[in-house]
There are 2 protein chains.
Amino acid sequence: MKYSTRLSDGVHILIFMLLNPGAELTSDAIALSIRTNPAFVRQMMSLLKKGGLINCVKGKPRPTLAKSPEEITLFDVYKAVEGDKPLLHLDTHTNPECGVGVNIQYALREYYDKVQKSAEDTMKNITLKDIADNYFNRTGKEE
Amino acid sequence: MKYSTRLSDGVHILIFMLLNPGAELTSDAIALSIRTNPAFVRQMMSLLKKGGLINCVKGKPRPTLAKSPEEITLFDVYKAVEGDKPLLHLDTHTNPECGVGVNIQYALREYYDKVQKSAEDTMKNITLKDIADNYFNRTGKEE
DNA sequence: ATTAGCTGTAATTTTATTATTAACAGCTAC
DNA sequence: GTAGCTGTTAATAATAAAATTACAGCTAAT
């Protein structure tokens, strides 16, 4: 398949709002930074207003975060845009006649929700903040 | 795409292994239970021994662990069967006229690398025998 | 020596998941 | 009232994975 760019994309957007706070911000502008469609930044936009991290009317081009930087994180965004995709999976489709095989991947998937939770954990530390004054420092621009 | 489960597949198979020691493995019997083909796992298993994880003879179907089970850690199988895939990926794909766009991406990669390697580290504390041991647990079969 | 059975590897096809696109109803605000 | 936007759905294209095919070369048994 191909890779899955979603959570680098909902980043994407919300900085983008952090950026031009009550300004126009139509999902053609924001499409057009990202090199994508309109249609897919309200996808977007629509989950993470389902996952309340953003506020936006329709027919209304100015989205507006829904919580401060400093409370939004990388996790946040990640479960607004992916909703439980895990970053490891486990090979369903094996050999149902094989117990064996079966038990293994039991066994493995106790050891992958460990991986999951310390990516995750990992997301819970990091917040819009982080990256958008990592970014400013990359700019030169001050908040 | 489809997801991978080449880790997956690639712990089942040194299962397999230890599971089997010194017996004709060949990769037909372990195709079976991942229900996969054979093909595919000559593939994997070339991948597992030039990360030096197996040692196997071509013509010979009695492959061998190189290591013992405690000394294979699950970051061991991930590199020797997804080599620097990363678990996230950012949008490479981006406006390149759009300065913050590209800004943007080059920020989130800082924190993704250290998602990566928090999941890496974990990774690194798990063994095939710990993996091994809670399958034995699960079939109450002892070592 | 011959040969059956296996491995190692490359090339092609199929499949799964994603992004892309098109389309349109409904809201907003001028 | 209407231009421009959002929200949503459905269909299509793109991409990376597994599945498959094929075959040269090794092993070991006879």
The other form holds:
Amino acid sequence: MKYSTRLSDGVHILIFMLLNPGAELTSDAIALSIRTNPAFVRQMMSLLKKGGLINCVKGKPRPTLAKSPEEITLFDVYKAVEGDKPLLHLDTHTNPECGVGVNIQYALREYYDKVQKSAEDTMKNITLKDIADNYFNRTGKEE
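The structure above corresponds to the form predicted together with another copy of the chain; please give the structure of the form predicted alone next.
The next block holds one chain only.
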């Protein structure tokens, strides 16, 4: 099963930008850090721009944060890169002739919704600054 890393990749891009203010940050350079391809980075940056988190101009490799790190939450990044995709996914391909297969998804939905709400509420209280500070603490680097 493939799981999404878009949230962590989105945060990675934002932290990379924060650590390299004013630098020429091509999609190639960012892709090397994430270990992905430049097209994926451009797609992610487009989503971050549409989400109001970064400013960038096509052909000018100097993206900037659209808000201060204190104003960007993990939830903002999540919504920008994942949209309305839930964290947990129900299996909709169960056997319709099995009592468990038919009803387990309905039984789980309420709990999945609670987990989603709790996770979103937590993400709303974690800022890019918090993540950057944690990064600096772990690496011994200073801002």
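All values derive from a computational prediction rather than experimental measurement. Residue numbers count along the first chain shown, from 1.
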Same-part call for V115 and A80, two rigid parts between the two forms | no
